[in-house]
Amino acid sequence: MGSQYSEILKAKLDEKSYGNLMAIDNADLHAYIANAIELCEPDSVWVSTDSDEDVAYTRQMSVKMGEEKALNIPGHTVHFDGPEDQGRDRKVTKYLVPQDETLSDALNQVEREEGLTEIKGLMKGSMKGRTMIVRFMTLGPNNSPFSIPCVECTDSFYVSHSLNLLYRLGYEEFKRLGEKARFFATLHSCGKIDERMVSTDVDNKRIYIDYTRDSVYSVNTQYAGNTVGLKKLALRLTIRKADREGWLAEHMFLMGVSGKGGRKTYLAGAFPSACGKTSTAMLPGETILGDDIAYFREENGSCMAANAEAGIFGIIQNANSKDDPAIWEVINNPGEVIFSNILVSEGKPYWLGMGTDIPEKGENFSGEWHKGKKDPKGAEIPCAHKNARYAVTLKALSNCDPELENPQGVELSGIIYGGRDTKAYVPVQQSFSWDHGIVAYGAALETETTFATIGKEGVPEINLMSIQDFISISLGKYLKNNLDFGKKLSKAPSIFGVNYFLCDNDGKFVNGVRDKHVWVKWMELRVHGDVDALESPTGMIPVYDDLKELFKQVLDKEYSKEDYIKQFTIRVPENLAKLERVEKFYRDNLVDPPQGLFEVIGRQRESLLGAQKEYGDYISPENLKAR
């Protein structure tokens, strides 16, 4: 290590932290931390290891510093973000792109040197009077083909505490790898904070991704989606790494679905935020392997999958004892849970849609709250934010899949794509082929913006495979990688599209909230060829008798032919309009469309037009034939 770095580190680290850092034989790591110290100018630096003592210390300090407050149930704490810091902020999240490179116009970006100058200017001296916390974690199971070592430097003990719950401790992995550790790095500072320990300089919030150095900068924000670098920020870096190395990094959950004879079938699913992703991954009676980010690798012709994470940062709105029993158990019993942006009254947490009476007053993200309180624009402030969250380790869940830490991953049998589509797609359908599924369900995934992203809600938009915000290569190259990945597989997963938000002409949902469990069970049967399907212009759909049996088995519910026809009638005009929007999006935004993209769209259009000519605008499933 250069003498200049040694002097910087010794000046800020005590003997124990310096020893812990030097035990990792990686000059690039030492240089990174020294440069972060010079930029942010903390009073001191604490280097955490994987020890129980260090894990406990970061938890204790998050409360002592006031970033979290203890609740009545032992181990439960609450953290508040500022009113303007309640979700991922697309507007100020940008890629740093070198002058001689280009990314798709659909991606938010700034010229690299210009962006570095700006972000470093905002971070200069931002940690004065504070401690820089240095954390070592891994994405994917340790000592595995899926492993990616990561370091995060932050001045927030709340961020450090969140890392404990959401990721695998990685100090020992860094020591094992030494100079071989090619790591991702995140530098975060809360910036200016008020007496509630809330970031206040929201006009200067910035989250910049320097993919040329596998690094992330985040300043003037505390919301975990903007500050926990291993989450969606690192996903952008992982996509580039996967592109270079020939595997896939996806915004997907992983779950194990029980089936006949005690078998377990692993499914992955891509859903934009607030579209049913976590509730699907957490279905009662099934197991959860991950709720957000999955890595796929080809091994002997099979698709092997692993969870990048080890915990859940989940939306808590509408979590209740009936629909979410596993989560409900964890968030109502002693154990380590971090709530964020809920209402606290007399030490108890409350959130929207929890199914109990809400107190008239308490504390929430706006400060002291009472029913009827209004924001500066005159809008009434809800008791809790729609994007309020909970953070918990997966191993705390009774339904955590035992293969979570399997270094080889699990064999994937099915992939699900689902968004918010009130008009067109049926509740569940299976693609005709890998290419058809990737294009017609993945690339054509259309949703409406939700409260999980700052900005206007309810705006329809294409959200490519629910990963569009995070793609750091061209959209065309990302699509091509997915199409090409299927060619490597002799046992390719089946691909399904789901839509929990289809509405009738009166705007009422045609699905029940719990019906998704039936759709998942049908997919599990289809993977193994245990049930037939009907061929529609947009995909293969369930046979009524199979669903009737499943509704009785899974939900103890009678399923009428009337409901079946309402749910699975193919709406030709709406589907044609959807294809027009999808095709226009890709013609406008792709400079490098992969071979087959527009052919798949064209074939689906021809199929819809042919069926329309024969059966009319709305095609009952009773007119379709088995395949």
The other form holds:
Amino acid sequence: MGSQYSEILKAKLDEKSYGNLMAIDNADLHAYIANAIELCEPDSVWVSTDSDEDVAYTRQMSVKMGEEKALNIPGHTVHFDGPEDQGRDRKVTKYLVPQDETLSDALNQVEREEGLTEIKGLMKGSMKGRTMIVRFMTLGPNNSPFSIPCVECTDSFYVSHSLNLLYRLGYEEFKRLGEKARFFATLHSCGKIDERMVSTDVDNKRIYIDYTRDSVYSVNTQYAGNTVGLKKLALRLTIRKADREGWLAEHMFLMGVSGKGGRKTYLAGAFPSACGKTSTAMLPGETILGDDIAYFREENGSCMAANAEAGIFGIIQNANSKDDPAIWEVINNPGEVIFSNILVSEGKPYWLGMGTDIPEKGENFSGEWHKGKKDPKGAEIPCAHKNARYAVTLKALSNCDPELENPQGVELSGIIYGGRDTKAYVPVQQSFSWDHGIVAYGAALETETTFATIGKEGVPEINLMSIQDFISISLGKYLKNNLDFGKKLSKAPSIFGVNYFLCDNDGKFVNGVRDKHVWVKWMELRVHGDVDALESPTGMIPVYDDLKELFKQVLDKEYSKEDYIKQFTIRVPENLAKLERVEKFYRDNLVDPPQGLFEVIGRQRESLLGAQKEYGDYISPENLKAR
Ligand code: SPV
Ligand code: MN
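What does the same protein look like in the form predicted together with ligand SPV, given that the last one was the form predicted alone?
Okay, now the whole complex, with that chain kicking things off.
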């Protein structure tokens, strides 16, 4: 190691931390940490290992420093982010792009040197008076083809505590890999904080991704989606790594669905934020392997899948004992839970849609809160933020899938794409082929903006594969990689499209929130070829009798023919309008459209027009034939 680095490190690390760092034989890592110290100027640096003692230290310090407060139930804490730091912030999240390179215009970016100068200016001396915490973690199971070593340097014990719950400990992995560890790195500082330990310099919030160095800078923010580097920040780096290496990194959950004779079928699902992703992954009676980020690799013609993470940073709004029994049990019993941006009153957490009375006052993200409190613009402040969350480890859940740590991953049988579409797509359908599914369901995923990102809600937008915010290569290349991946598979997963938000003419949802369980069970049967389906212009849809049986079996509900026809009528004008929006988006945004994209869109249009000629604008499923 260069002596200039060892001097910097020795000046800030005590003997123990220094020893812990030096036990990892990786000069790039030592240089990275020394540079981070020079930039942020912390008073001291603490290097965490995988020991129980170190893991507990982080947890204790989050409370001691005031970034978290203990709640009544042992192990439960609450953390608050500032009023303007309640979600991922697209405007200030940018790629640093070298002068001689280009990225899709759709991606927020800044010239690399200019961006580096700006963010380093903001981070200069940002940790004065504080400790820099160094964490070693891994994405994916340890000792596995999926695993990626990551280091995070942060001045937030809350961020460090969140890492404990959400990812695998990686100190031993770094030691084992030594010089071979090609790691991702995140440098985070809360910046200026107030007496509530909340970042105050919101105008200078920046999250910059330097993909040329597999590293990320994040400053003047605390919201975990902006600061826990292994989450969406690393996903951006992973997409580039997967692109180089020929596999896929996706914004998807992984779940095990139980079926006949004790069989288990693994499904992955991509849903934009607040479109039913976690509640699908968490269906009672099924198992959860992951709720946010999945990696896919081809192995002997199969698609093997693993969870990048080991915990859940989930939206708590509407979590209730009836619909979410597994998560309810964890967040109401002793054990480690970090709540964020909920309401606290007398040591108890409250959130929107929890199904109990909410106290009239307490503490929330706005500070002391009382019913009717207004924000500076005069808008009433809700008791808890809509994007309030809980962080828990997956292993705490009674329905955690036993294959979570399997280094080979699990064999994937189906992929689900689910958007928020009040008008067009039927509640569930299966694609005609891999390419059709990737384009007509994945690339055509439409949603409306929600509270999970800062900005106006309810604006319709394409969010391809629900991953658009995180794509770090050209959109065309990303789609091509998805299309090509299917060609490598002799046992390709079936692809399904779901839509939990279809409405009737009066704007009422045509489905109940629990109906998704029936759709998932139908997919399980389809994967195994146990039921037929009807061929519609947009995909294969369920036969009434099969759904009737499933509704009875799964939900103990009578399912009427009338409901079926209402839900599964193909709405041709709405579907044509959707296709037009999708096509326009890709014509406007792709410089390098992959082969097959516009062909699939064209074929879908022709099928819709052909069916319209024969049956009119609204095609009852009773007119469709089995294929
Ligand atoms: C999402 O918004 O998709 C999340 C939460 O999973 S965040 O960590 O903010 O990305
Ligand atoms: Mn997500």
